[in-house]
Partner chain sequence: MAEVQKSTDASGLAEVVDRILDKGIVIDAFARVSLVGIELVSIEARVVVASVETYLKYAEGIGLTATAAAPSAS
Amino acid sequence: MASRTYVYAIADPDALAASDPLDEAEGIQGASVSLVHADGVGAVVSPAPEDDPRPRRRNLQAHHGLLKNLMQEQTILPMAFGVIADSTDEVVQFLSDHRDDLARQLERVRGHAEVGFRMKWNVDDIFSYFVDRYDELREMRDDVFRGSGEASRQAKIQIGELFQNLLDAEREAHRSTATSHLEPVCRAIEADEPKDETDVCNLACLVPRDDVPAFEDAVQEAANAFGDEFLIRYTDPIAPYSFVNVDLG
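Output only this chain's structure, taking the form predicted on its own.
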C-alpha cells in the first residue's frame, strides 16, 4: 500500500545534496524529512501523519520552522501547510510533469526572501480623521445629520460612498509613495487587499537575501515620508509564499 506523503517545498536537488540540510531535519510530528526528485527539480517531503494534521501551533511551527531553516541557504518554493500526496510516486510524477514551470519559478526567486510591509492609519477614528481632512465629507455629514430627524438610508449610503472613495484615493497615493522607496531594493512587490478600514497597504516584497539591510533602510526612508498618524511595520524574511504558484492538485 502506498504511503501518503507530506510535501513542504519544491527545491533544487543539487543544491540540497551539496549542503545536506535535511540530515537532522524533522517535519510534522517529528517525521524524518527527505528529498525526492525528477528531471532536475526536487521536493522536500516526509511521511504524512495517519490523520490529516490540524493547523495547531506545534504542527505549524514544525512546517514553517523547516521552511525557515531551508530558505536560509536554499532557494525553495514553499508549499502551504497541510499539502499531502497519495504517495511519493505521485510527487515524483508531479515534478516530472511540471518540471519547466517549477524550474522557472525557482530561478525567479533564487537567492530571494519575502518581507512583508504594512502601513496603517494610527488614529482613534478613521471616519472622523477623514471628516477633519475633507470639507465635502464634513459638509455632507452635517447636512445629513442636521436636526433631530433620522437620516435616510440613501443619505447614509451616499456618505459611505464618498468616504470610501476618499479612503481608496488616499490608499492609492500613499501606497505609491511607499513603493517608490521600496522598489529599488525589490525584485517584485505584490499588494494584498486591506483587511480593515485603517489599513493603508499590505505589501509582500521579494527581496534579495543579501539586500535585506538595504530594504530596512528603504523602509526607514518610506517612514520619513509620512507623519505620526501612520504606523509602519515590516516582517522578518520568510520563504517567498506570495511569489510562487505550486498546486499539487
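Switching forms now, from the form predicted on its own to the form predicted in complex with the partner chain, please provide the structure.
Just the single chain follows, nothing else.
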C-alpha cells in the first residue's frame, strides 16, 4: 500500500524488537510509530500527516522527543526533521540499497550520545569589550570616528575587518582551550559556525553514554579555565545528529 511515510531514524531492528520501545511511542501529530527493516537495518517510521508538517515547535518537539526517548536505550541515526518517503516500500528499498553504509554508521555511534556545548561572551557590549582589550582597535576607532564628519565607507570596512580578525583569533584560542578539556571524554568533536559576534564556539560532542557525568565534570573544568565574561551552555544528551555522515543519493 502506498501511503506517505515519515522517517524518524535508522536503527538496529533486533535491539528495537527486543525492548519494544515503539509500542507506546507517538510521532508527529500523535501518529503511531513502527519499525520497518531490511537486511538487518531498520527505520523508525509513522504515517505522514496529510499536510506536510511545518517546522513548528510542537512538530519539532515530537520529532526530537521521540528520538531522545529512543536513544536512551538504543543506537540510532537520527533523520533531519521532515523527511517523507512515498511509501514504506520505498523506505525498505532504501534500507536494502544502503545496508552496509547504514550498518557502519550505526556501529560508529553505538553507545554514544551527542551533547551540545556552546560558549558565548557574556558582556554588555561585545564591541566595547574588544575596544578595551585591543589598543590597535581603539586607536583605529579614534581615527575613524573622530570629529563630526561621517567616516568613509572604506575606513568602516577596514575597522570592521580588523574586528573580525581579532574576533576570529580569540575564538580560535578559546575553542582550543575548551576542546583541550573536553577531548579526553569525547569520541569526536564537531565545530559548527558561530552564529553571531557574541558566540565563541558551538561544538557538538560525541560522548559515550556512560561518560556523560565525566563530560559534565570536564565542562566545569573548562569553565574554570575562563573568566566571568564567558557563559557556557550545554545540552542534555541528544541523538547524534551531527555525527551521521551518510551520503545517500
